[in-house]
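Have a look below at one chain only, the form predicted alone, in structure tokens format.
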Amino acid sequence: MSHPGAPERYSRPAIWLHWSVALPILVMIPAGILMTDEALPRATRDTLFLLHKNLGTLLIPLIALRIWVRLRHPAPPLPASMPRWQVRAAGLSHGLLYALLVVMPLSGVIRVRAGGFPIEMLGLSGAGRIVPRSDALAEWASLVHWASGLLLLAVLALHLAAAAHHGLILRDGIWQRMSPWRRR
């Protein structure tokens, strides 16, 4: 149970979906960076490519479900004591995170499929080609994936810093709203 006046918690499905998407993303970021490192053995890079593209593909339905749940169950209100700029920053950063959660995997899938490469998880699901083979489309999607990846890193760093600030310094209950552990 939280202390009196603490912000209301997110719904259990929202909390579950948050962490079910967040944890794999925290695996995919270093995998995505390392898979292009020419200094690594080719077998290691291939394994990282397989992990990155298939995990990203598996996240698409979870991300869609997460957005659907968020639309049906809006976030609990922020405390009235929060400065207005922080409320705006939270809204903007969450909006960007949701947009990037859509753009990143879709641009990745388009890049891989337009480049003529398989995505094993899509093959297992029976999904067809999805996009035509096109070097120009693959190059465009690669640029979108790279640029949105940089933006995701920046927004995610801000999100994590804000969560740490609220959870470790202010201890104002904001962290507990999305914590998978209930406080007693």
Contents of the next structure:
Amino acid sequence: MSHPGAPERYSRPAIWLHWSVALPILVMIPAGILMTDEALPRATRDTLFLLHKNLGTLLIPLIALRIWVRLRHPAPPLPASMPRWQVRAAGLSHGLLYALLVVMPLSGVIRVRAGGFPIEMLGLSGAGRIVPRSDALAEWASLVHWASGLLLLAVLALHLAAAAHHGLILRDGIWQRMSPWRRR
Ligand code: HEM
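Structure of the form predicted in complex with protoporphyrin IX containing FE, please, following the form predicted alone?
To see the whole picture, the full complex is given below, headed by that same chain.
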């Protein structure tokens, strides 16, 4: 049960899916940045590549499920006292985050498969080539992946700053809407 007057929480499945996608993404970003750093030992980069490609591919069905749940159950309404611009900013940033959750893994898979490299998880699942082998397509997907990664970093920074502001400073119950722990 939440406090009387506190904003309505997201549903249990929505909270579970939010954290099971968000936490691996917090691993994917530093892994993606570090694995492209030529100053690191080859073996370290190879391990990070293996982690990044396969964890990212495993996230695709989870992200699809997350979007499906979100489309079926709209987010609980924000408090009427919240300024309009903040409601709009929340809607826009959440929409962008969902779009990036689709673009990031798909451009990653296209970049790797069009470049002629393996994705072990896909190989094990028996999936075929998926996209034709093409250096031009691989380069284009690499550019999309990199630019979307920059945008994701910027939107994620705003998202985390807003969550911290609501949870630590305003303490208005917005953070509790998505918190994995229920308030007593
Ligand atoms: C939500 C999922 C993902 C996130 C947040 C993510 C994030 C990142 C970031 C921040 C970078 C560094 C920027 C860059 O150098 O391009 C990167 C690089 C890379 N990622 Fe991902 N990634 C995701 C999924 C995937 C998947 C599923 C694959 C492949 C199966 C993949 C393959 C790559 C590759 C190959 C690079 C190096 C870029 C290049 O050399 O072209 N990523 N990723």
